[in-house]
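Coming up is one lone chain in structure tokens, specifically the form predicted alone.
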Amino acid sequence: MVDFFQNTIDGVMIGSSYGLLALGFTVIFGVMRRLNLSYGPSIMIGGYLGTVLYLNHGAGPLVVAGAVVLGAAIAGVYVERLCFAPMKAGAGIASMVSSFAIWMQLEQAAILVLPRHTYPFPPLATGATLEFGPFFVRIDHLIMLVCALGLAAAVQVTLYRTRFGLALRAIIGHPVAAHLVGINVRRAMLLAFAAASAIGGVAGFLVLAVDQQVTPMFGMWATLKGLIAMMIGGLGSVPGAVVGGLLLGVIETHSQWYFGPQFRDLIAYVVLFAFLVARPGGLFGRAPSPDITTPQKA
């Protein structure tokens, strides 16, 4: 039983990074009802910017963290301007395919800047782990969990307790009516994209600092983990994003312990498929509309 509870603790800690990634996906999907496949590569661009500062200028963790968040936000705005802003209503498939093309572009640009496969990244925290009887927790994992819960609370408050959040929810439900009452829809979407990418930057910095390395595969990994966690937790649900991430982490940890690392991702995908069949909207979300990528008739 000690191993079971320790694996569960480890899964929750690891899943907090998935929850952070899912938060950004939730903001973008909740506002635009479209999937941004360049979300992970945008975070990777921020990670590579922080790595350049760390390697070439000896930047400390705080400077690197700021660079990662800023770089991810700028890359997110770049994706929004190219793939989503020019698209009309009902062009969800076109914007998604365009974001995939930008994914390849960002990934290749990062490889040109740092051509080696692996580069070191400054650690988040050093020192002994915290022990609670027979159980232990890594300090950097605990910091990541606290950040995930804090950011989720901040996003929830922003969406439901501020005028900006009210404007975003109006755009979600009735974009034409939101425009008619004076809401700048394009500006609100741009800010939402930048905020979601910045959240992804926070997640990216924490994950990279825990792993203490960055690779070109990080963009694909971040996209997959964030998307799976969001789909399990609930489409468009902020609490669901965090819960989905934590649940995914626990599933992966136990799968690796009982069946070996080669079955970890397979079992996670099986669980995702089960959710898509039994609860298409996830734990806390609603099932997506079948005409989500087509314009609504008046």
Second form
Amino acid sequence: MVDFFQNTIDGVMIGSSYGLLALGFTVIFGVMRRLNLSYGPSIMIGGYLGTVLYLNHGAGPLVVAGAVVLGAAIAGVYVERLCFAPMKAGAGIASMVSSFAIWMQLEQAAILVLPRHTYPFPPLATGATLEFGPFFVRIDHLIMLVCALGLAAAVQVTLYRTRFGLALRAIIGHPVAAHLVGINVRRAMLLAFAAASAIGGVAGFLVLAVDQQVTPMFGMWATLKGLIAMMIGGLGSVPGAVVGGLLLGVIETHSQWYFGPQFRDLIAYVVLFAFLVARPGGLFGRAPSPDITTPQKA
Amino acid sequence: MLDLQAVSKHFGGVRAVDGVDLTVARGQILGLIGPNGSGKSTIVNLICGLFPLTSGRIVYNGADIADLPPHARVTMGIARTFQNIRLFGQLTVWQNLWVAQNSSEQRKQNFLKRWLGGSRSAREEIDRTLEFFDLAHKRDELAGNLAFGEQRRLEFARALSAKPALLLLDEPAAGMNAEEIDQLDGRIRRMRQDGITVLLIEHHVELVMSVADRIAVLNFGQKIAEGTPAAVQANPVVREAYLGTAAAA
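Instead of the form predicted alone shown above, give the structure for the form predicted together with its partner chain, please.
All chains and molecules follow, beginning with the one already shown.
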């Protein structure tokens, strides 16, 4: 029984990193109805920037964190300019395919520039743990959970209570009308992309600090985990992103405990498949509407 | 205030608007009428920047605005309503007006204040506008849940939110009953009192004749007449092209 609870706690902690990744995805895909496959690779670029500062200049954790977030945001802006801004409203598929191309580009660029593939990443609170009776919690995991909950609250308030968030939701409802009531649609989209990638950067920094290494494959990993967590939780739902992430984490740790590590991802994908079949909108979301593919009428 | 000079818009081979000159004087209500497909809505779309011109110039307060994006034109004081309602259905009535506060003056507000809740004067402006359109009791309802007549009023209110100097009304009376048209008539007159210049595109001839200072008539993308309501009504070309068919129907 102690094992079961300890595994659940570990799952929640690991899941909070998935929740953070899903949060950035939710802002881009759930809210703006755009699938950005370069989301993870953008974060990976931020991770490399952080590790370079750490290795070559001995930067501390705060500077590294800032560098990862900033690097991810800049890479996100780059992706938005190339893959999303030039596409007409409704050309969601073209945007997605071009974001796949940029994914490959960023990954190859990382391999070319830093050929050693695996680089160390500075840890945060080196493996320190807190004890609660029979249970252990790693401090860096706890920081991750707090960040996930805090950022989710911030995103929720921004989307539903601030003028910027309302303008974003207005754009999704009626892009043309939003433009014609004076909202600078292109700038709002760019800002949303930068913010989403920056949230991904926070997730990236925390995960990399736990892993203590960064590889070019981190981008794919981040895109996949974020996407799965978002789909389980619910498209476009901020609480759904976090809950989906936590659930994915719990499912993974329990699968690993009962069936072994080789079954961990297999079972996670089975759960994703079950959700897609039985509840395509996820736990909290609406079923995806066809408006990603059908052009908006002028 | 607004000067269209030899404005044309062709869609492929279709000359939706063909060499139209049109002047809207400050403080005036200019009615723009014409049969279906005569290019009225296209002109509104050109003025607000929805599509680029094929040729010609659009001069607003002395500056050619033909190359500016739509949101920049709103900032300069040009706002519009839509013939088929386009509210932000997921936002409340109040929020619909809030996101539309985009005049250059409103944009100068303190950034954080504007982001987080709007200044007190901005909030009071919204409340006043809702009061004027008899929507104050609906302020926290989602716009998508309003009745049709309320949506029409909100659409009008949202256009005023950016404090326009020039208001483009695209068929504001569509789908309204006689009583609602009467209220609309009063509200458009009120715009003139408040110093707002209005370009009114409308099918409902009585409404246009009642409120407009001048009327321009379009047919097949060209302006066929312009003058006072009485003069336009008496013009035989107009009677044949437009009022004649209406009378026959």
